[in-house]
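Shown next as structure tokens: one chain only, the form predicted on its own.
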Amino acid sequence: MPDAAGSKPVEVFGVASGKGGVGKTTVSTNLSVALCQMGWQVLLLDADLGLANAQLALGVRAEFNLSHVTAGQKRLAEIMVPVRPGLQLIPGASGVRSMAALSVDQTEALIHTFEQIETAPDCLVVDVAAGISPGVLSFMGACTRRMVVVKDDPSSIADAYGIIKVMHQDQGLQEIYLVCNQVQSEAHGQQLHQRLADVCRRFIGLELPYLGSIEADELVLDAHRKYQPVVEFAPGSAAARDYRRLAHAITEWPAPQGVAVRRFFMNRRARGFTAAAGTAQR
């Protein structure tokens, strides 16, 4: 909520998955663009540090990435890439072994660098790597909310439950939501959520809210081939419709129930986030 000075806490949500190949980065990028289209000032962090590909999904090129920040060669603001008006990307590294194996202390130090950003956005979307590595859990623990992307596939469901269990039981995290991707219909997505929510309620005592579903749509792959998010490539498609619904659901979120001990923008609030100098390179 806005404070007396007209500012508000930065909404930070992490996007995770138990396994790769479920469309986590596609969700992160399209959701970021959809929120931007609704007037939010959005910063997207590609925190899949070893195999980052958000810049491909958004059709931009980055000269520098987080490996230059961890090496002390660049400040965080210097690697930010303007994507669209109101949307910027912090690119992760791809094929850099050292980045894929950051320690918890190094990850925490990276999170702390977000205090350097002069003006904070309305929201930060953190696209983490798949799985339950210490770095992933550190990033997710620093978010105010967490969403787990799942497909209706036995291994995806099992791994989604695994990361939810670790976040909740081992890390004590709350505010975990489920996004069902590539489903046949909204009803199918709700059924998938209900199955996983029942397991979470029974075995780990967690209420797992349903955030939304993304319908399977061939235009998503067509958009990937054109290096564009589907919400822009095919705004009338079923998937684009669902991403806009997802973005709207996020804007209707109530205030978070708890605050992370360590989090992004710990001492910052949104104050007129502005794009960095330069233009996105197509």
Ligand SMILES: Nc1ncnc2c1ncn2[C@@H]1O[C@H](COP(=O)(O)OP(=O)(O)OP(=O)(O)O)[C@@H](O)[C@H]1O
The other form holds:
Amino acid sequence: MPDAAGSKPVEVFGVASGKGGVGKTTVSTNLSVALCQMGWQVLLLDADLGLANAQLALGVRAEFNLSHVTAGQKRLAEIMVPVRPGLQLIPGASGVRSMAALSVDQTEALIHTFEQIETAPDCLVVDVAAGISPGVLSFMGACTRRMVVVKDDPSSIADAYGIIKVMHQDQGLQEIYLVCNQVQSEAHGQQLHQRLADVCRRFIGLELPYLGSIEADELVLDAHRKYQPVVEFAPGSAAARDYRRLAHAITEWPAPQGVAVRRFFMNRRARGFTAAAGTAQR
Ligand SMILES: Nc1ncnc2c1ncn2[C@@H]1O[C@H](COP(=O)(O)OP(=O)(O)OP(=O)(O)O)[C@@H](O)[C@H]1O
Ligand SMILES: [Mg+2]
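Structure of the form predicted together with the named molecule (previous: the form predicted on its own):
Let's see the whole complex now, leading with the same chain.
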């Protein structure tokens, strides 16, 4: 809920998947750009700490990254890279083994450093590594909402259920949404969601809301080869339409609830963005 001053907590969404390579980074980067095109101030955290690649997907080069922050050599604000007006990236570290195996304490220390950022964004998008490592679960626990990306193949579905179960049953997390990637049609995505939602309801008593689907689209790969997000490379493509739809659904969400126990921007407020007006209140 917006507070008396009209501002609200910073939206923080984690983008996870059980299985690797199902489209987390593509969703995170395109969603960030689409939200930014809608007027939001967006910060994208590449929290895939061992094999970061959001930089490549956005076509930016960063001299410093999170490994310099955890080593105490740089402050978070010093490694933030402007990507577009309204979009900044916190680059992950690629090929740094010590980063791939950050402990829960180290991950939480990193999350705490977000309090240092001078101007809080409207939202933070957190692109995590695949799987259910302790670091991934700490990041997801520190978000206001979580999206699980799934593809219609048996291992992706089984692993999506696995991470949803761990987050909900073991970690007590709520606000978990499903994004169906590389589907043939919206109806196909809805069917995939229905299958997973039925299993979640039956076995772990969780309602798994559907956030949206992204069609399988060759132009996503063409865009990737050009180091561009498809929402900019081919705005008229089916995938770009779907990412914008996803962004639109997010702007319709009510303000996050229960953020007092969360840790990213725990004590900070967003500008109080109102989607209907398309403007910030302060
Ligand atoms: N909707 C789509 N249509 C076609 N190709 C896609 C789509 N979404 C993602 N891809 C492609 O799938 C591949 C994997 O995507 P991506 O890197 O986003 O996955 P990931 O889940 O972040 O992987 P990792 O687990 O390694 O971090 C990329 O080559 C990407 O271009
Ligand atoms: Mg990735």
